[in-house]
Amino acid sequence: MKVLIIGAGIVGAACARSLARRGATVTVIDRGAPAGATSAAGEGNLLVSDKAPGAELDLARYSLGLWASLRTELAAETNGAFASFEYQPKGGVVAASGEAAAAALSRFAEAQRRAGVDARPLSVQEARALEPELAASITSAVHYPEDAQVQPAIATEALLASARAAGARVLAHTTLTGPLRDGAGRLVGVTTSNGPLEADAVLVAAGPWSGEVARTLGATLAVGPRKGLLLVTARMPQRIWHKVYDTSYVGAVQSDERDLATSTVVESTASGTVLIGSSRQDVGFDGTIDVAVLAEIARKAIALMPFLAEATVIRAYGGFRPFSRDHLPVIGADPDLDGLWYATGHEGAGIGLAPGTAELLAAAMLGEPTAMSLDPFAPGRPSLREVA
């Protein structure tokens, strides 16, 4: 089977690599450099803590599995040619301030508990024990041993080159500019900025840009960007340990809302910098860095961790989340078009799904078993079309 992937951020890569490692022949395209947009741009979560249970948290919990043994899988077919990608099992700490917010993170735990997450709940002593810094006002929290964390460029580039080891293509600075269909008006390539690519399917993981690329290739995808904003401060001693936030964050990330949101977040990486979130805004491709926005994360980060007030941000970025209004992934084939398929919409859990996306999509593309239903995920399903 040929397969034509548009998008090499970290789900086209991931496909690619699931797709051909099964036998099938792949390209994949990008406008711009691989690794280069919203996969360059995000945090490198791995999370169950932030997930209700339902469709999107089963597909966590089997991605989750998959990146730890892609940590050894890697290295081993891309003969040790890339840095760590740092995939660091710190687990995640969620902490409450007030009766109401303790009272709303203890349902949200018992309910992940019973479809299977190790959430644990936390005194105040005992999460100040996990996290030293966490401010005097919280009044509970839950530690969720499972969540962890990759650097996700590093993470994409790693599973192109195992992809371009299985066979695969990648084509850089190649625009999509139309489709080519047969007499049936069944999609069987696309036209290129580079010229005709023929395929016998057409995947679109193009990340906030997929709702684009549909609309190019004669299809409607309700997929669009959400633009999110990230602090990050000079090296450090370590002082942070897990991945910490407040109960806002699950709120932002489950929130419908046009306007602005922000929810703290904060977490040290690898190279001993601290990364201070995030917002949610529906604003288009809009990339302003916005001081007023900024200001606002650091406030509440200051709020939950008052060292903080004491670092140095040394640079500001954002980037666009693929959102879909109904906050599942699109995975499957377009229901109108013959020979579309999509891998998108997974808005800032894109980094830890992408395992389990791709090997769900490469295994339902080439006819096999699949290891959890797709229906869920379904780019026809009612809760999509009816925002379309």
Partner chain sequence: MVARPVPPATDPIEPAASTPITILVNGERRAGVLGQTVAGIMLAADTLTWRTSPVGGRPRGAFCGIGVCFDCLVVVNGQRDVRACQRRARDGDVVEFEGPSQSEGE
The other form holds:
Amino acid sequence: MKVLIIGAGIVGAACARSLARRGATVTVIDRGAPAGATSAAGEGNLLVSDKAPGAELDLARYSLGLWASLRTELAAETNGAFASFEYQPKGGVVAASGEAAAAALSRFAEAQRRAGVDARPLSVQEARALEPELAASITSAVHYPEDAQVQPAIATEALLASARAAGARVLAHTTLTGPLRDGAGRLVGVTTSNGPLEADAVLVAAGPWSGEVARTLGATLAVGPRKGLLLVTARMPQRIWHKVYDTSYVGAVQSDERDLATSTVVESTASGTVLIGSSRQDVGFDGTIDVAVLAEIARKAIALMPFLAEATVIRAYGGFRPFSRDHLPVIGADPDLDGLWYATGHEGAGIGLAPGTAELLAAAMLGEPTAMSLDPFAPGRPSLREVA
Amino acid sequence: MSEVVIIGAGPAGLAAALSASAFGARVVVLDAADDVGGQYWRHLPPERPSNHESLLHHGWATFQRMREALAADPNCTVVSSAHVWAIDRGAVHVLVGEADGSDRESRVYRPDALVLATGAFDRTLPVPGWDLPGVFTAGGAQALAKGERVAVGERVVVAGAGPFLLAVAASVVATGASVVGVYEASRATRLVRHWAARPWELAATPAKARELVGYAAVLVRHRIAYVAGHAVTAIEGRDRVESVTVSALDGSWRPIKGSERQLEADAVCLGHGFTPRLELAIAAGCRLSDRRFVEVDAEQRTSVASVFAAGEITGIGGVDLALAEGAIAGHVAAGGGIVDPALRVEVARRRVLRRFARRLARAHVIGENWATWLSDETIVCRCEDVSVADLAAARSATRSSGLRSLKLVSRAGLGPCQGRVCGRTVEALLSARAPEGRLGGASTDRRPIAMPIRLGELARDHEIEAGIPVKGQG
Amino acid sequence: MVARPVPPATDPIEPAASTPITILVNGERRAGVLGQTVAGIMLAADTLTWRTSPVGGRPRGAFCGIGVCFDCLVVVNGQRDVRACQRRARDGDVVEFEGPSQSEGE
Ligand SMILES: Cc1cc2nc3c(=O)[nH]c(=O)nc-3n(C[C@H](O)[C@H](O)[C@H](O)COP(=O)(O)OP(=O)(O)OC[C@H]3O[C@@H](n4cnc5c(N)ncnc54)[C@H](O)[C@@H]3O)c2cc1C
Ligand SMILES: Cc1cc2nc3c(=O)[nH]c(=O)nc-3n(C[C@H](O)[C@H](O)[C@H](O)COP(=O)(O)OP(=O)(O)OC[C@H]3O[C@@H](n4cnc5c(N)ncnc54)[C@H](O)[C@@H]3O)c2cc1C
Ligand code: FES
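To complete the pair, please output the form predicted in complex with the partner chain; the form predicted alone was given just before.
Okay, now the whole complex, with that chain kicking things off.
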């Protein structure tokens, strides 16, 4: 089977690997260089902590298991070229301040526990034993030992290198321009800036541009951009030991039509810098680095860990999360256009969910049994199709 | 009265301020340094007065005149120690206070017109051993000589490319150190071809010519060898510079085998030209030229409405060109026009000086085979210790032609200097190996945070409200 | 002594009187004058190295002298990441070298 993948981000890279290792003939195209878009513009958190019970949590747990084995597999498959992609199973600590937040967090964690997540309630003292720099205002916390992190750009390149070793071809600087159809109207490949490419299946893994790409191919997909910004500090002696989050994401902050939200994630990286995230804005593909947004991120990070006020910020960066209307990834075949597939819409979790997505997609495409049901992620599901 | 904000108080910024004010604007000049003057007129602080500081400078009288005029001008405010760290949709975000402090005052300017005059800094090509203590950028050694009265060494080698090396040698000599030699990578034939072509152009720029002749006289007086077609191709020492290897170069800057000579030295000043400080211009949205300077029209307007640029960020041309461009930019930013009689002299000077600058650029252009003097172990990114071999490994493991990914995989350019020192070199080394010599994805010039800022200072910058529901943490 | 101050007595610019100050560098007293930067005081005493690079542990000090290269970072009065070449020294400043930053590895 010949598969053409559009997009060499982490999702396209993971799919290329899973398909190629199953014997498919894989070509990946990207209009830029691989790992040059969203997958190099975020953090690499592999989280269960932020997910409520449901299909996304199931996919996250499945993926986390795969990430743990990828650590050694990718090193072997790339002949040691990617001995490390900074995989760190360091666990996460979610800290609540105030009674309402503590109660919401405790309910959230309880539900997760019932779904099998290792979510350990902590007293303030226990929390401080894990993270001594937590603010005095903290009233409770939950420890999620399963949370992990990777360096997403290296991980993407490692997956791609492995795919290449399994026979996949990667064509950079090759932009999709339209569909190739046979006499019966079936999709039999794509046209690109570098000529036509035939394929039995075309997989859209174009991140936040997936909606545009689907349209170019004559299909409809409700996936678009949701902007996010992050801060990076100078290297510093380690004072943060887990991924540390506030509870902004727990329980819905009421939707009041304004266009900015931030929720705090603080983590130190293998190189000694600290990443501080992040914001969410629905502003299309406007890449401006907004000072007001950075300031808000800074304020919340300091509220969580006051010592960070002295940290030196050396860079701000950001990208566009591939956002689907109902917040669930889109994995599977287009309901209308034969030969067209999707693996996209992972929003703020695409790094974490990539390996699971790839395994499920590859199995489904090649007619093999899948490790979990793909129904919740079906591109034809009503919650995705209905007009907002 | 329109308000004009000028970033940079070097020659270009000072000239812009005076001419904007002369046209009737209210002017604010911002500079990170704690006094005006920029790189060219870098001087001792007021706490260290002296009788003849002018001996260390060219055009000192001009500078004094400008400085006094500015101080006396009720429509001009100079804010020193003003670190411009971001430009966001026309708003200029500044921290006022000591360098890398933590409690600086945060200010935001929203001027009617903005003049960018942020200048340039040394472009330094890596050489094996260039990260040893005792190696300085050429401009750095000069800045220490002028601004600190420190001699960087006893036996000093000056090497690289460009007439600026002469100025550096003169400054180093004036600290009492001895200059072992000045090694200019471009070969004499090339220098003569471009320098001696159209000599009337040189004659039309008397100040520059006088300055160069002055430096040459210093070299002669101190019996300092000026050797063209040669480069420092290695620097040796245990914990600090002990010697250098000087090699003859061919026309492409490839060292000629067998020509190596080892010289004893305890300090090395390296400079291979200048890199413009583009981060604020990029943050403001200004288009860059193919040669990676800020693109300006005849009125010094950038591609962004109401944003002007002058001085070295628009092209390397020296102090007189910076002054002319600054005067034009300030005048137009304040609402004047290029045809106004007030600008006639400046416009004519700019024309002549630009031609002269192009000539210099051609004479000292970096040779395409300079990288052949690197070894695998040579550090390219000093902040993150990324070597030539590390870059090659990142490139071969990923086969990538994407700068963003290569930076993230190798860590080159991710340290505190944010690629200011290594960026252009990393791009050159990687694109030489990229298919079609193309590097996609990013530029090493983009630095949305133009100066480091403490998180606590950033938190105090603004008030905003919260909004849409958050789902997940990624 | 290799790197050194230009001796005021023979300096052609004829420096006028300056105000002596003392700073503590890793607990050691260093003499300077008001108006010098921290890097200026270090170099005047032929101290070329005050930092090690984070990965290779290579010696680093001042390189660009104008605030661009960030090779010269020091801790001043407890505050990290201060460019020694940009910070004017004040009498009694406590300067420490930046310790090795973390490397968690995997
Ligand atoms: C600030 C921020 C923080 C984040 N933090 C996390 C986190 O901690 N954990 C986590 O799991 N996720 C996180 N994410 C989300 C994660 O980065 C994304 O979900 C993931 O990278 C998406 O990968 P992708 O392969 O789908 O898209 P991308 O990486 O964007 O790849 C898509 C590719 O398609 C290419 N393409 C587009 N159009 C065309 C065309 N017409 N022709 C050819 N090629 C085309 C693009 O060039 C691009 O390379 C974060 C995102 C942001 C923005
Ligand atoms: C160290 C050094 C020494 C030099 N010496 C000579 C010499 O002797 N002879 C010669 O012909 N040329 C010299 N040059 C070249 C010199 O750049 C020009 O001749 C001249 O100074 C250019 O003037 P300018 O106004 O364009 O920029 P500059 O003089 O560089 O002035 C730019 C100003 O902008 C300020 N600035 C930049 N970014 C920010 C920010 N984000 N926030 C606040 N302020 C900012 C800087 O502090 C600086 O004062 C030197 C260059 C350097 C780097
Ligand atoms: S010496 Fe380069 S920043 Fe201080």
